[in-house]
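Just one chain follows, in the form predicted alone, and it is written as structure tokens.
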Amino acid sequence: MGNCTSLQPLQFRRLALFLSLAFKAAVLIQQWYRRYVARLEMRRRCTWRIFQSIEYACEQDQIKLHNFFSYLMDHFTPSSSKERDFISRMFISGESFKEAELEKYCDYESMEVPDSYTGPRLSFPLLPDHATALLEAFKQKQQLHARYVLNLLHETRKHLKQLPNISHVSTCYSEEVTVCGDLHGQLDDLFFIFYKNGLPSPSKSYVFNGDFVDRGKQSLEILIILFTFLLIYPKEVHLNRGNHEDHMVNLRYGFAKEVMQKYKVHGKKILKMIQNVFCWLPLATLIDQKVLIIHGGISDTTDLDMLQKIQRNKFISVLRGKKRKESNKDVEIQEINGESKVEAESSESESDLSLSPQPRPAPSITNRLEFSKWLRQTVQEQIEWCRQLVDSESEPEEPTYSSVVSLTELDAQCWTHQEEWKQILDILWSDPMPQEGCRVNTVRGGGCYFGPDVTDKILEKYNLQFLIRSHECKHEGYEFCHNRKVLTIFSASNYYEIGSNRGAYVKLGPDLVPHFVQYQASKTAHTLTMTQRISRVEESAFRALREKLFAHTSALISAFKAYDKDNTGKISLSSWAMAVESVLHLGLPWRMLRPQLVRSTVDGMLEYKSWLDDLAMEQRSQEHIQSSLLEVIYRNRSNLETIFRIIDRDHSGLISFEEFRQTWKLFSTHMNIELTDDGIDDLVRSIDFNKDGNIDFNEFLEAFRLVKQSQPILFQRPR
């Protein structure tokens, strides 16, 4: 007994020592793990900023490009009827067919479906079985025949024309309403949503909040599925327009190219119909009059009453909506009617209402009674004329919602085209910010940044509880801001790279309390550890950033030399960071990113020429092209491809010699250079390698390479 009792204190001391060491070890492990997770989170946030900065810079380029085209339209004076026709076809009348012409151009009834076709077949009115067949066919990578695609688009357009600008949804008629954000052509995400949440039905309503297309590879399949469910369940499925439901944006981000690749024969007809369907999509959705769903956001001038009454189909492309400034009131009257001075000179106009005869001269807008009387009579004459035309060619159509509003609200305020355009631009392109106020969205180049005070003002004015918007990729698929009064929902998982983000959708019941479902649609993402996911995404982000740096090599050299006063070929790392930001304007923490971008330094100094050579070697290993030419292509390829697709009006992949000549004349007005006709002709002949009398995109790129090499020969500056 004595020995046992004497051993107990020793055992207790050993146990206490063991526990103390174990506790210290646990604390050390916990500290190490926290530092490890913090480093991973820091890497993830840096990667996220890189992706977003590059994405928004690309959107800025898109809007700058179309500001460039607006400049051309304002400053280029056609010297002949041929040039005037080219301008009209390329920038104005090419946007929209007249009503009867569109029906004739996209005549699906004349198309025959061969017996060898094994894909799904559609008959109208559509039934739930048709939707199920389409889902199964697309899972098997089958393609819907062009006849059925055009028929579906025709019926969808006819349905959308009857809808108001702001759709109204009630939770009284269904158990809950599911709201989905951006899908961006990622069909697997839509399949996953339907698998987890169920297909649309009389008891399950859906709101899809825009950006169905672009970036992903199956945008057209998503449109077909959504339009099919819209026609089967018109009261339960609601579609909002996003900033990518815009044919000018589609030219840059891949949707137009996707359609032409999948439907080589009838692709341009499908694109023309889709372009016309997009402009009829509603602009917003209200749930129980308490929750407003819009794609982008709001501004301090957002007016839901104005949005309700805008003739939305006028804005086929929001990027083309801005009109030139005119002081003449007659021109202002023209703009109210959806026309511009250029359009008045042209034989065609943007809107479907261009079928109507020219109205009588308008009275002064200051005389509201006379102006209202004139406007009512003119609109009635236009509608009657349209009905007569439709009666003579096809079955009569019901008046659209917009035309009904035009007749019932004529004595209300008449807004200018510019005011209406800004309303739509703001709700499609804007983003929230934590600061108070409202300012121009310089990061995207369009819309605005709106603060919590702007949100509170709109919610109070229209008696709303909160806003739901999309437009921004979020790491968890959703995010609250503005004291939980603004909810961003984003449904495209793995948007930047596999493992970069989750997708999410939100469900609202009668209590309007949001319930979120998050997911990863990619099976690969589930097999990766957190470290592997972050490393994979990080690698992709830095690869894109190095391409961006390489594309601006010439500008970077000039910026570095400004800091290298003694011409030593070396600059400090802080100077490197400031110079890079001054060129790229991405707002990134360059000093934090430096270890991933700059591998070797000597005494804290960077030999910038060798660093740029390393960037060039990395890119040249992928593209066997001379470095200086490759830099030009990397910097300008997206803009050049967009320009090419704008010129290529029939989406054939070819532009004629005459279109090429006229385009170069247009560019000369912007670049303040004079192009000789002989120089243009020599250029055309030199780049038409296969001598087929047309220019494809690769030959078009070659023109810009030759211009860079031979600029003094081709361009003569005016004296």
The other form holds:
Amino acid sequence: MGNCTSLQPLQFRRLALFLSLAFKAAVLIQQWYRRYVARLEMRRRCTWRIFQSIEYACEQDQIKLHNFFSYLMDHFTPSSSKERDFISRMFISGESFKEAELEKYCDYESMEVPDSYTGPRLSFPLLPDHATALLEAFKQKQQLHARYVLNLLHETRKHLKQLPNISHVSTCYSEEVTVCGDLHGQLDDLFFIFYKNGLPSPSKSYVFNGDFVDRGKQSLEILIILFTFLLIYPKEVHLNRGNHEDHMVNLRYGFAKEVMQKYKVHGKKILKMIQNVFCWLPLATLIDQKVLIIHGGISDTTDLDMLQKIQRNKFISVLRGKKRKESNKDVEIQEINGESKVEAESSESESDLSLSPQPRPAPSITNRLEFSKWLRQTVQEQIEWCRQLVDSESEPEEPTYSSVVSLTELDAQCWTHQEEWKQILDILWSDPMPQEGCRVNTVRGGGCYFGPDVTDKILEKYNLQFLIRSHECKHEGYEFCHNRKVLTIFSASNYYEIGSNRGAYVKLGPDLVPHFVQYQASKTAHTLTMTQRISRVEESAFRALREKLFAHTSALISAFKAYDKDNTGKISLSSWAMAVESVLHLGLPWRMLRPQLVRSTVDGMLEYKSWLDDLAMEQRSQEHIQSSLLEVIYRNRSNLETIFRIIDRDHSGLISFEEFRQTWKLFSTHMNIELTDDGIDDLVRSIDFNKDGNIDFNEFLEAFRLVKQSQPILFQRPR
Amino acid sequence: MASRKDGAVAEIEKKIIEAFEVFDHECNKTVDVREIGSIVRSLGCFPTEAELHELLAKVEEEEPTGYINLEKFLPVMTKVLLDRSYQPIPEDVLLHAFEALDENKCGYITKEELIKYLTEEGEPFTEEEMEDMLSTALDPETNTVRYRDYISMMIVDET
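Mind giving me the form predicted in complex with its partner chain, seeing as the form predicted alone was just shown?
In what comes next, the whole complex appears, and the chain from above leads the way.
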């Protein structure tokens, strides 16, 4: 700046003027920039909200699906053996093989590994070299031969069976314990963790807190790696079960699909084994008796003693349908009135996919007659058992499903299955909330929301210092709540989209003070500026949101028309926001999102008709207003896909016309959709592209986009 | 609050509540005081830091708790929007500001100069803010900020 006193008065004045200008200019620029950043922050949060609400709405869909199954149990009386067979298939998918049968079915020893196979060859017991070979192979995108996969799964199961429900880790053996959260098939994140933190070893303990699979494309590789390390370093590697270690969830969220695609011949066996292995995963881990690690959370009824003792492998799938609360009351009332206990119809039974009695071994599928008979009998048994559940308040529990009741387990048997099952559901599905109390987690459909008071209560009861859980994606990869007594750790970076969030893992030493490492395993993410990152994620979120809006076109039109009595085709911003929320129920800040969704006209009104037309064109479909049926299918496609996968037991990707018709009929009745038999037939015919009487349901799911190109019968039908 | 509300006022209030709720993590009608700046700015206002502090003084509790209540915030913010306080900075004014810092009128400002002005003058940037701005604004080959290009790019981003 120079020495003021040496300046001439004119120069001094000029300088002073300039400085004051510079000051003002700086203020302006800073003012403007800070506003820009604030807008970005708002956009980022809105984007996050969009992703979360859609994710949870999807989980709600899962609830709807299970409500559908309950509905079936309640109301559907099969009128023909065909229908009965069909229904029973949806419930039997949860069957579990007896041990010997599983071994036989998933036998690998007779599998030959060709000489041309260049991937890793495993031999047991596994050695650290096998692990490094696997890591290297997966980096090179190689695939492990099915024989070794099955072998590994068998050995893993053997090992897991001897583990207690709650693993114990002590920091005096290995100085540090590293805890990782959800990985969801994102192998790059696991590679990064190993790269940054080191591989599991006698001096490096790891706890993986569930949700290894689904959504990401390399779930199987992650499982293989985790199981391998588990077997090599059994004292140092600990796995907790997550809510996605559940075959019903896997059918919907991509893991089942991944396995079938990667192992076309042996995929079914592999899935069967994995289904079994999952239910043998431990439920929780305790570090130094002070830190409890569970996947989801806790509830006010969480009982660690019960959790220690239950037979965890009974719970193949933890998801279930609606609760039949009324049924017990009805029975009671009748008793009070002196009437005999009403024979509970199947409509009053618990529709519980997870706790059904183990069916007798299925006869060979080639003998159709025998098979149908077996199915029918099994369904009958299921219904009977459900009936008994309702009356079972005073009766002793049916021992049909439990294999061995040893003396030491007699204590366990005095808990009802409801209680045991609730314990597991709570720790796998719950989420913390800021408010006090404990209420049902309606968003996820399982577990509860637990408040800081519940946390305090449980920590005190078991003399714990804090909880570590996962289950929820966090922007920074981790987050504290409940006064730093609950830590959420999430290890899948870029979970929603590249740039959406970091992943993290946490290390604990003997002082149990957490140290975090965050990362974002994507080269692209690093080279993008903050603006670009946010824009990219935002684009993705809005695409998903627009899809959702399109799927509800008819309902939206009705809602808009209610605000536009004069049929001008325009409504105000306020009306638009209210209408959209009333249809989608996503709880989003619609006014904030409006600029990215709709153009507004000069007088501040929104032209809703043309807006919906634009949306439809974007989704590459036309005449959307008339095809309300396709809309419904589109909206429910994940549910339908899940149902299809359950029906398609041989995982062939094909279902017959008849099966599809049945499914659709049931589904539409449940969803209160008007549809004639002709309507279904037309739909079916228009989808069968190769005219062979079978529907490739992958094609079907794309069909609503393609139908117009092939046979637009539906569109021309007057509505 | 006035018992008879204009449709326009009701609309404004709804907008404010929406923006507020985006930052209301505990769903209890309060936000962290440090987020007020983001909320005010995302509602279309361009306050300086000084103006923001003034506003905060009006919405804070007597004994500052670190949280701002929606109850207090709403009427104050409604008035801000109705009065159109904290007007936006138009593109040409922004351009003049950059030009004022460009002593030699050569169309760019060097990295060092920009850092000096923005971290020492006006309402100084934090190191983080400076880095963030440079990450987009700086042309790495010349180590300068070609401000016309930068402004054009940012304006496009905004829409």
